[in-house]
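Take a look at this one chain, the form predicted on its own, written out in structure tokens.
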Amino acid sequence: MDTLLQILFNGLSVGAVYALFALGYTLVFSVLGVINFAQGAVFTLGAYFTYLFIGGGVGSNGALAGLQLPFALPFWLALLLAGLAAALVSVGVEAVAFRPLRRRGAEPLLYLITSLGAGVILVNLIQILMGAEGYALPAGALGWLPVTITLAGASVRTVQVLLLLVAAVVVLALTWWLEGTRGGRALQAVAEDATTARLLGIDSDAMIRLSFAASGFLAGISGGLVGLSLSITGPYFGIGFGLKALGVLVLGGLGSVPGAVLAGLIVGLAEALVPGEWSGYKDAVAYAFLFAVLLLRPRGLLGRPLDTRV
């Protein structure tokens, strides 16, 4: 029973990361009808920002070798600032890689290519500045909180519980914002029909920038939490999470917020239930499950018919 609970928490914590990541994809897809492939690089930036803000120093291989900020913030404040910094980067990606094409009415495929190029540029900048080495957030980053806690007789890492709690708070806050505020309803109006929304006096361009900012914030805090849980393995470590989150996005249903959350948790649990001797095939098992579901329901678990708009 203890082992089962441990597996359950492992799966849910990883699934929470996938869900947050997929939510970022969902926000952008809802308003533009395209996927932002630079999201993985923004996720990586969130982890590096968190590491630097809590007082981590740069190694010896990057252009910033030896750099250490003159302050060390508490983890939660560092995570929040890292999310905001990632949001700014994401808005910059929108301005450089998306807005010029949108104003020219370019084909959707060009958006994918430019966002992929922006992601590659960001990853390479990280490598130039920080080096290719890995970084580990200090074990005491959570302050007074213990490394592990006991739940129902099972020993669970505190960061796993925090991942679940943060994901739950973010999902509830995002849902409240989308459904209960003027800005959220304006974003939904743009997602439904940007032209009609513009005729009703809604600034579609501002809503698009807002979706990128929210998407970047979600990626940034996800990266910071994963950096704390697993350490930062290098500039490319967010790419794998980004690809898995794309699968989660499709499985949940393109543009569906509840679908992204549900699919993230399902994929996380599916990975956690893979036996230890098959751990090298964990990704294959998760994607096989994804393909099987999509064969039965091509629109995803909670998806609706595609309506691609740019």
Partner chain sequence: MDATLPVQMVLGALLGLSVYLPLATGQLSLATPGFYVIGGYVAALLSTGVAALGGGEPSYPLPSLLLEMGLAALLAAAVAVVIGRPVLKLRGIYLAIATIALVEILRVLNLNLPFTGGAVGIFAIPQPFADPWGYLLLSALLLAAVCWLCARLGAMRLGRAQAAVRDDELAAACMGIDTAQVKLTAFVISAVIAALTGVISAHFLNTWNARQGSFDASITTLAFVVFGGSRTWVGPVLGGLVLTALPELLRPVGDLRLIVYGLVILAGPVVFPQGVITPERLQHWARHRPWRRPSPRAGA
The other form holds:
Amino acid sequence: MDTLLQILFNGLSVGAVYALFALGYTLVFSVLGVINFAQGAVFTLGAYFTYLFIGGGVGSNGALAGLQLPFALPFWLALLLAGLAAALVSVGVEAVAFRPLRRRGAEPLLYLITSLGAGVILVNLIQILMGAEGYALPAGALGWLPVTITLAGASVRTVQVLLLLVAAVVVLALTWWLEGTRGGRALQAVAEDATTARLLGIDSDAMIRLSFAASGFLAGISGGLVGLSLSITGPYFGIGFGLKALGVLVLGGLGSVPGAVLAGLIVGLAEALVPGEWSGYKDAVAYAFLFAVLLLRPRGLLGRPLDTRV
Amino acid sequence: MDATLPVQMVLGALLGLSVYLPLATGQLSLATPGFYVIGGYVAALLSTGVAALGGGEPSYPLPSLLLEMGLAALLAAAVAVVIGRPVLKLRGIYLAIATIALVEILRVLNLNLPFTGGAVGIFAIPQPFADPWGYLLLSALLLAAVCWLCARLGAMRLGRAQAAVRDDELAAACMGIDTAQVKLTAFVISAVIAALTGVISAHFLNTWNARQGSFDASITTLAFVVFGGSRTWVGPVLGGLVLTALPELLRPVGDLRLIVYGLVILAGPVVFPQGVITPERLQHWARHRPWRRPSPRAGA
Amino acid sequence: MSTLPAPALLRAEGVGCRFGGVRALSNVNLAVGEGEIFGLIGPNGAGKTTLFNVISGLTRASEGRVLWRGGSLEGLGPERISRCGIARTFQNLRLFDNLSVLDNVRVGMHRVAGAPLAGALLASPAFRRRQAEVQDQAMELLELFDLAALAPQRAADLAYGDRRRLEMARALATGPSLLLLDEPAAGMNPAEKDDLCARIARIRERFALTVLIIEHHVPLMMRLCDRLAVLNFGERIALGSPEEVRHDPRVIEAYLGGRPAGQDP
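Can I have the other form now, the form predicted in complex with its partner chain, not the form predicted on its own?
Let's see the whole complex now, leading with the same chain.
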């Protein structure tokens, strides 16, 4: 029987993942005004990379059956490297699925399709290489850390504490980067008005690549964290998270960083509070929120007013 | 010859048209798989659950099938009206996300409601036809009817109003067009087409479950339209036919087929931003009839 | 303040409009009589287009109301207002670019072009006759604006002047009693402006129209309009015949920056 504290903790840690995921969407959305549907696949990749870097072996079904990297990194380093690898992949996605269309000034609707095409390719590559089976965290991956620790009388899983800590650090770092550095402010300038930013000498192509790299890093890290705390249920496991994160994104207000964080935590907590006998409906919570928000306050909790100029 | 693939292709074309109609009104709705799944469950539940319809007979009676189609159309239309009124006020990406959410909510409901058979779904759905040819005839008739409707829309006030709303919703409203009504009409027709397709599909597949209407299906059906072209109804028909056949035709490639599929939907919009079929290309072909005689210029 | 010709076709009563902290319009009163050509002038940002948006239902007034033939238009959307018989053009041209020139006008005829569904679906002879009538009427309008030869072209492919005229034809197709023209002469050369002037006068006669027109070109407005209202910073600072407005000191000061009125700004 979980205590309320444990339930809240579960909710917060899942919510933190939604928040990171939604932040990734937000970065690309604020710069390009589109949703990158390959994000779910990048998230999945992050989880697999983490699993491999941490010393996990490939099962018997994929083309890489039996492969095991010759090293086993501590989880924090594995996570960081997985994030960087995911960032690279995300930049690659931008190059093949977004840039050619941008050059032609194509309808934004088309990005939806091409980014999904890129996602389909990535997911199926994983499936071919690693097989369709699930992977669980190897025992002792957290090194000397205990499996559970006791907080305020309740026993919680260490990995969830880590997840929350990492998420908090990432959000703070992202905020600092956006607000406090030249690169981050340039990114915001492009998001505000790409034409003017170009006149000011900001290379908007580079900024777009940067936003994809950052969002890929976020997706990779959050994928790795989920892989550590739950398990990887197969190549498609990022899709569900990605769809829910869409709900989170709208709830927070498209383009709002604090909104995405707040909404992620709200949805995670709400899911955790769904009583056991209704647990089958848990997956609908994010969408129910989304509908409520769209109908009551379309700009989201912390979003800017919608543009209704004539 | 086995008609299984042609049936799937025709069903794909129908779903493509279901996505096309709202899009022709400027509304990116990904709700089609939701209504498709509703139609399928209506068929599955009625034919397996209501003995009076003749599910026990060796061949499921056609009138029962038609009754299912009628009821599925009504239910889908009712859901579309209720959902559509608030949701169609949203624009662009918000509408797309809201309709994705609708499909996902339906999926969760279908997995958990006491009468939908959970993850396994409903199986042993009775067959009205002994072989795929009957399904092919039925679905081809439905496709012909929907194509006729789309073709007539071009000459009708509603079709022009749709095109106007797509181009500039505000200016259309200033022309006295009730834009909310036009959008809702397209959404409802789209829902009915999807539900009818679902009814046929459930019988054809013999089994029905929540996986039939997933996010993947939303994107696949959208790909039909984007690939084929969204400026004339011929585009989604072609897109539905070709892209449904593609994974099957790629079966020899084995595991790589989904990757090739991904490549097609990745490269398609880059090579053909307006889709393969555009009104201009259709006019050009109609004028030059390349399939009858070589164009005089081609020889020069 | 001049006396209002009663009964007014359109009357603005204390109309005010705020966007956030910005007052786009405040306490604007005016009445347009049946058959008038009524001009709205004023510097950029004076609130002229906002007033058009309020009248045509695109923007909601924060204060006051607009009366149409004595009844309030409050809360009506643009499609309802169009059906009342108020049509408009847009300063920055909002044609249906992907539709043909003919279809742009036919969309304008939306209200009258309806037909029974069954006939339309089956392409019945009655439906085809009706469609032919609609097409003939549309062509007639296009002819009036010298656009008939361009009927099958995509609206996006037209030259600028043709696009301006097409927008007027499309607005007229809705069968209005009041036509709102938002800077119809923008970007035109003097000959085209003369032509436009004559055309507006002609269509007013032919369709028994009342015209409310925004234009920066003051000489054109002096010539064309029966009466003028001058807006500045969202307020109506003058109202009267062109002659009265021309000599109104507030107008000379506010709008023409001290120069005598009548000169080309």
